[in-house]
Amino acid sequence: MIKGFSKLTKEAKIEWLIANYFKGEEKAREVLVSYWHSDEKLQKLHDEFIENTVSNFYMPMGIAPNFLINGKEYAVPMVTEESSVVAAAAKSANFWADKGGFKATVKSTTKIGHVHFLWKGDNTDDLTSFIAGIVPEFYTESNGITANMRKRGGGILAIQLVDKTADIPHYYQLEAEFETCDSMGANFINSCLEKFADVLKSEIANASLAVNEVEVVMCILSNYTPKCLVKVEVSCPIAQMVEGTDMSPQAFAERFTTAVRIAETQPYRAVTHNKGIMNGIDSVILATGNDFRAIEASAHAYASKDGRYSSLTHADMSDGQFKFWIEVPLALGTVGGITGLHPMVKFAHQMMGNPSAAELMMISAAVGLAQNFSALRSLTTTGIQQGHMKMHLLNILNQLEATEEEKAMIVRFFIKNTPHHAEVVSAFQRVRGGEVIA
């Protein structure tokens, strides 16, 4: 055990993890070294982004151009380390760009915040009245803390009383909702929440009901953001659904929509169809310096809004049309957090033109509609391992350290197969051999 860790040095604190866990090998001090920034400004900047930093952790990102996405033209920044999302979300937007695009609908933007608290008294009737007497003094007392945001459009949208006594002995909720504009707003909604609280334990010390105390819990906004809503389709007509195998076009989208409908029924197949559209999305939030833990808990749950979990996208086929569409929420900033401090960040927004929140919650959900369409179609068709396995060949290669003449031979041979693991080591063991392979 070591007490005082974060006080010191970032030098000390490497000096310390080699000594105990790595018996004092200086690779592993290399490894961390080599992984610092050269400009020691930027190398400070990302050291105070978190504690106890030792070293950077790179990510690749990557860029899916061609999403056409209400008629403008994007090219979208994607970090991720799992192989072929990227590819997936390009091959889509390049399907749908000569078929009108995605077409995008942000449905509201509110998100929710609580304070928990417990109050003694029976008559539930008379707190909800003096709740609602008292609720201009929330708006009033909290005017410091939302001036600017009501400047820029936002601010409290609503403030209400929630019995939650059923489910917890003296439980209830203080639920307010509000406007963030372009802010992610999790600072601004708990300062409010917090001011709520204070507001709400003095004047319900003067208050003429029969118990005149509360036991505030916590004040927190909620990641669950079911009004903060986005809706992306895409569609076109059945014979436009040409794949490229043997199937009809009629057959493709006739299958493609089945598949939708499993996940739609079928928890199992859910989680992993709802987990690749989260590729997708992720992919976007970390490239934006958005929260992906926030983002996957909202998605998740939304998922489960009608008491079984189901699949974020649904699929129909009528009067000759094929029409795949998502909607998730996606509760997102462009403004503040480290979007105005990590340059790649800021590299990510610049690119897209410096979208507004709501565009960028259209955006995410279009990458995570074409993930979801790119994978379904391999599902349906050749298989999902025929082409994520091709995509995966050279993280195998590089891992067995194939030199690039060794890697650009065993990728010609599996032009034509689905380079399997194993299948992949045994052909660099002949190559590495001697063995000419085709």
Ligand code: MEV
Contents of the next structure:
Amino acid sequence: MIKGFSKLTKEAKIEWLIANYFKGEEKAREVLVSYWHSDEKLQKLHDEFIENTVSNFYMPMGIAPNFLINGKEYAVPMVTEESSVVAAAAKSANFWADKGGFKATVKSTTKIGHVHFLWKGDNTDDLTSFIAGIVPEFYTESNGITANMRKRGGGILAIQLVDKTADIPHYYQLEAEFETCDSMGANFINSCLEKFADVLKSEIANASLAVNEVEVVMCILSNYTPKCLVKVEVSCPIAQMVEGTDMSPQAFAERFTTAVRIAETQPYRAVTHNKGIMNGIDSVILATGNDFRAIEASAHAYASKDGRYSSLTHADMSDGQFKFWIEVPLALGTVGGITGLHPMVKFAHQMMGNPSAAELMMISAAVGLAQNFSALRSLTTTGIQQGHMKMHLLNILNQLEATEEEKAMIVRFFIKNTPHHAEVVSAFQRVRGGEVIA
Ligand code: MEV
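Please give the corresponding structure for the form predicted together with (R)-mevalonate (MEV), as opposed to the form predicted alone shown earlier.
Below, the chain from earlier opens the complete complex, with every other chain and molecule after it.
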């Protein structure tokens, strides 16, 4: 155990790590140092993002071009470690680009936060009237915090008391709704809520209520954002659902729709189905410096909103048309956080024309829908492994430390067949042994 680790210099932290976990091996230090940025100022910026930074952790950033969303063309930045994700999104973007592209609408952008508190009185109606009477105080006392947000068109939208005593004795929530414009708004919301808690405590002390105090348990935004919702849809005549195998467009559309229906009704399948959607969404969230944990938590809660975990996407076939859509809560920011700090994040925003938060919601959801379309297309036709293993092939070959010539020969060899791990190893051994495979 070490005390005061955070107070050590970066070098001393690394020294301690190498001595305690790498038997003093210099190679481990070299790995860490090799990922430091050569520009000291930039490295310092990274050092200060979090505590106890010892190095940087690289993830690949790929680009999925040709995303046509509401008539505007985007090249979307995606940060992910999974081999087939960018290729799948790009393939789907191409498929839909000449069929009108993605039609997106932001349904609402409201976020919610709570002051969770206990009040030991027994007449909830009294508390309700008291809270209704002090609502203006919540607004005026937080004026200093909300001034800038109000200038940008946002701020506090509503404040109300919610009686939760049926769940926990004496438990109430002061529930507030916010518009945070282009910022994700977590700090803004939490600051407002803490101010509301102060107002509540001081106002109740002078109220004519049977019980003149509250115990504030906590003040925090909710990452469940069902009122910060975006819908994205693609559609085309069923006859255009041509997917590359010998399956007819009608049969493909039917099987695809059945696969979606399975995800809508079967939680075991829905989790994997939605995971695939999040492959796309998370990669945009990461590239744009947003909080993927918040996005994940909210998306999965939304997938359970009807009491059973279900699909975030839906499909329909009627009047000769195939329709496929996603509805997902995405509380995103395009200002604040690290969006203006991290050079790669800034690059990502710039590449998409510095979108507003609402525009980024539409782009991210479109990528999620595209990802799901590609996954289901493969799953319902060739099987997922064909595309997936082709993309993963280079990872296996890199792990085997194959040379560029060996890689080229083996990739050529597997063009027509799905490469499975054992077959790749065997092909590699043959090539390493001097055999020419074709
Ligand atoms: C893999 O990361 C994602 C998929 O499993 C998604 C799906 O099954 O729909 C292919």
